[in-house]
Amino acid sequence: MKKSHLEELSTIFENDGILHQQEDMIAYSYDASHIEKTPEAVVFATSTDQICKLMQFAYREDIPVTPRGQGSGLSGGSVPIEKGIVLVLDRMRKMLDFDPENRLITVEAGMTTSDIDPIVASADLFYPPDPGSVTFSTIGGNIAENAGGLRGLKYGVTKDYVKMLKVVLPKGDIVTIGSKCVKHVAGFNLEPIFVGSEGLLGIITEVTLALLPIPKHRESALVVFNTLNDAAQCVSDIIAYGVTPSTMEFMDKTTINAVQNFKDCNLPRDAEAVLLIETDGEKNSAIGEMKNIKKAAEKNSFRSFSLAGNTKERDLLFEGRRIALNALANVKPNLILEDATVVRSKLPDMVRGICEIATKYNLMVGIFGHAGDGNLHPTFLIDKNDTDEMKRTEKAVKELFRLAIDLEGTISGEHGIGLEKKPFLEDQIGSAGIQLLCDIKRTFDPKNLLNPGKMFDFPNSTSN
């Protein structure tokens, strides 16, 4: 990058909002994914004013700018794969807006959701998306990549909470859409064009977000199963009942006894599968939800149906949900964390797909996650440097990725496409899918700029 760049960076960020020390850099190349690049530089942005600066400097002189968040993303969204900028938003965490009359908050993209709830919860309500980051991934992130978590069964996921978006557009134009009005038909629907976008049509700034009355009553329960088809079946029925759970999440015995090696959570190392289930709402309503999950389990040949009888034992088995991902990440040297998603129904046949796909190419694979919504997380467990391992991995990963789009389902449920899936996503939406996606780049971004190279190959750019 010129000298001129960067003087003209520091007068936008100031001397301790921009570095461009290689040494430096290195921080910035990577997120949770696989794939590292240095940026050439790296501004961190405390205003919408200076992001507008910025884009505006960019687009005049042509440099690729990537946005990031805490860098967790699981795609590799963040990664500056075409090197230029990285501007990093976690500095941006202010509270802007509560707003409890109207069940709505207005924050920062930079603050995360576990920020959220402490504020919130004062008059009695609650943020429901749960991504498994909850405790370190931002705001904007979570809306550039939709993210799910684990209450995603019965509240839905990050876009079906967002009102309200400040985005910068790649030419520096700063744009409100979207309103804290319950109806609101006022020009395009824009705001879910942004969720999801993984940051290449614009740059969240701040965001309006919907909120819901916290639960009265909650019941939590682990169900313990002697196989994987049992425990995925048992899923598919307890929503054939009618039960729509807050909670259903997945682990199966290598998860299982991962977490145990990490942290005793209290889980069976002997199972073969766990489901942890929780219901809530009126008291009488989430008993009665509940009774009926264990009629579920009754027909699959459960091992033991236990309830939490307090707020710590619950907890206990929530912890070792949350960690299951740091657990086996513990096994071997490195991990490739998949969210292949399929409807409800079908993920008995997803699970057993995984399991033959393991077996066929002998490969360790750790399957935990959102089964409620049929959202898996099969995670590979690996060694990079082993080379036949790494090529085993690959033909099991694409064949994995065929068998979610055989059982109609999708090749991510809340990780995004990024570097990681981009070759597969032709595979999902077919070839006039991906054009569509270009055009409505073009249209945003003709330059290319605003993190380039991520979810499709962008035909030669335009300057306009």
Given for the second form:
Number of protein chains: 2
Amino acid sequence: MKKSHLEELSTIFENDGILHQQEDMIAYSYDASHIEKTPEAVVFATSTDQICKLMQFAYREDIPVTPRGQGSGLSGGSVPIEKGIVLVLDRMRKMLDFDPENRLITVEAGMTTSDIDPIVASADLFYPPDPGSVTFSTIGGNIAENAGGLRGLKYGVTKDYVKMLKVVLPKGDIVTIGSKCVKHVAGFNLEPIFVGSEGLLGIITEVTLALLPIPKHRESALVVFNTLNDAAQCVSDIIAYGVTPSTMEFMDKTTINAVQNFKDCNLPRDAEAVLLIETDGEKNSAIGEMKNIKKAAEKNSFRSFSLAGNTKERDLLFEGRRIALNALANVKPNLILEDATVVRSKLPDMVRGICEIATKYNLMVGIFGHAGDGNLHPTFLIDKNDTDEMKRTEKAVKELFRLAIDLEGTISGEHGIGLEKKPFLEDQIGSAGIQLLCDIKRTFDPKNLLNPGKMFDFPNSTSN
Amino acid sequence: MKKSHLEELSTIFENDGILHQQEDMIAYSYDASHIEKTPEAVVFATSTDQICKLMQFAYREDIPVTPRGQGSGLSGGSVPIEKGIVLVLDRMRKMLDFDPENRLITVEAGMTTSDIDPIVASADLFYPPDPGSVTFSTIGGNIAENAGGLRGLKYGVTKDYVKMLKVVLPKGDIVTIGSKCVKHVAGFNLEPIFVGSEGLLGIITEVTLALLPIPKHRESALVVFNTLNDAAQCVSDIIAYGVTPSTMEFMDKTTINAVQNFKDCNLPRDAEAVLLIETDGEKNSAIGEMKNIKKAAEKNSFRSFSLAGNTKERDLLFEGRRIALNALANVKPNLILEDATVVRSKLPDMVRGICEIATKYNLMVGIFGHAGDGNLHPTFLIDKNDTDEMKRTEKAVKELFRLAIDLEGTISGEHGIGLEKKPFLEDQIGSAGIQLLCDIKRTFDPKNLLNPGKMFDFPNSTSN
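Counterpart to the form predicted alone, namely the form predicted together with a further copy of the same chain:
Full assembly next; the chain just shown is listed first.
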């Protein structure tokens, strides 16, 4: 990067807000995906005003800017693939306003998502979306990726809780969009377009989120099945009984055994699949829902149904699910984690299809995930040094995406497109869909400087 | 309209799908607002394909097109202010797919919204948004206006239920956006931008909506107050108790008396205000919530609290609320109905402010509306032939919008901007906000031919 550019950045961010030595760049060259690219400079914003100045500068000088929270994304969203500047937001972590009467909180975008609950718990409120990264990812990153999590079926995802956003647009304009009101129809509905925009349309600096009352009671159960199909069918049947569990997680035999090898969580090693289910709300209501869940399990030749008798038992159950990915990572040197998603009724087809693909390409696969909302995480367990296995994995992933699309599902339920799934987006949304995305990107960012190279190829982009 | 244009339209829509005689135009020149303009032709679509051809034709020939459902909008959204063609969608009313397993229904956009519930009730499901016009407005119109209704507090508004849309873009391209999946992050979140876009960005032809299980039990109560402030404060206190009623409607003394003059609904004529509250869910849970509501009422010197003992009593209570607008329309020759909205905690300030404005301009006002979500309907009762009163009303409305904005609220909670509130939108969202709307409109509709003249002034528009 030119000396004059670094000087201008130093003026905006002062000395402790900028890094540009080659060795410092490495930590900002990757996220939780498998892609790396080192930036030319890294800046640490502490105010919306600094970000406004940064974008005015970047636009004048034609320098790409890639926003970054904690770099925990799974699709390459914060990797500076076109080099330029990485803008880190995690120093902007202030709580700006807590408004319990209206069940709202306003925070800076760099706040860690799990830091919200301790603040709002004082008023018996909570923030429902809980992606796996909730204890380290930033709320701004969650919004940019429209993060999901374990409670999607009952409580929805990040986009369902975003009320207002302060955004710095690519050319440096600052806009506040949305409203604190439950109902607001003045102008186009713009805040949702920034949710899940993967940092391509603007830099989110402040957010107002909706909160819900903490449920008074929870019931948790582990249901064990002898066949994958019974477990998947049980999910559909539970919904058909009119029950909406707050959590309904699935783990297959490979995942169960990986977990048990990692830590004993009392999971049955010989079961083909388990469902980990939670209902919440008023005590009678949560208990009543759990009774219906047992009925659905009985319909699908379940092997056992055990209620967690106390918090300790409950925590142990959920720990098994929470450590699943780390446990699978211990089985083979590498893993490819996907998030292809279908509607619930197609879960049996999806699970069957994943197993067939794994068999066809002679790959080891662990399947776990959010069965309640059809969002599974098929995880191929591989060794990247095994070239032949890598080739087979690539083919298997392609076939997996095709399967999800054929089942009217989506290639990404919660991880985003970024770089990892960019080659497959057109299969999902068609060329007219890609055209629409390009048109919108051009409207906000005609020079394609904000997080360039992601999601789709922008015409006349410097992207190769 | 030129003969050759009419001939081309006749080719697309056949003889029974087009009107162009002057006398036929009148019925398509107005909606439920106070603005009229006659179109040059009216066409009745029966397929997405016809609409695609219409837009290709309109774009080639530079003819404005204004989409219309049942013309029940309250802000002028379907009035063809730039003349041209009115496109009526109410012949597209087919149910395309009911998918109870995934709690989804797909219908054509011209279906009347209340026609959805009888279809889905067979699987114990319902479609929650219930605008006042639910029995005659189309679901496409509801989506274009992001319609609200009585259940917003607990169940949200139209945008919270739109999963997928088939849309004909202004130049004639057909796109399908969104996903049936609970989680979907492949590409920008585009469907919400069409929800509430008031027919400016595309023509919605098919919609997939999320459904919820019908609550097993309801509790309904009428709470009577001696002061407006007590009623408004009670709303905030109910929420503070962690209760989320499914309905919490407010009526002031003027409205109560107008209703009682219209039909005896057992409302107390001498009360300053009443709240009509409903809780729903599992029986114990709904009853428990209602107990907390009574506690909040006691805190605010309520005069009486009466539970509906049976369906008949409940229906009578709700009838009083449902006929409120018609009842107020009987008090004076005309009325100006507004939907300025604030966050719940600001309701006491808002109610006080409305009364002060009415006093200042010597106007009669009835206040009713959805107190639970801060969405009141202050309704000025006037005689349009009284020039002085009209002038005072205009000033009062302007001051009302200012009050809503000053209280961090919105000039429109559920009726939309259209023509009625267009002069006030910049006060709400600022010039940067207007610029963003123009940029997005230009992206979709560079010639400004789809519903031109609405919401904001488009630069180089033919709008005067």
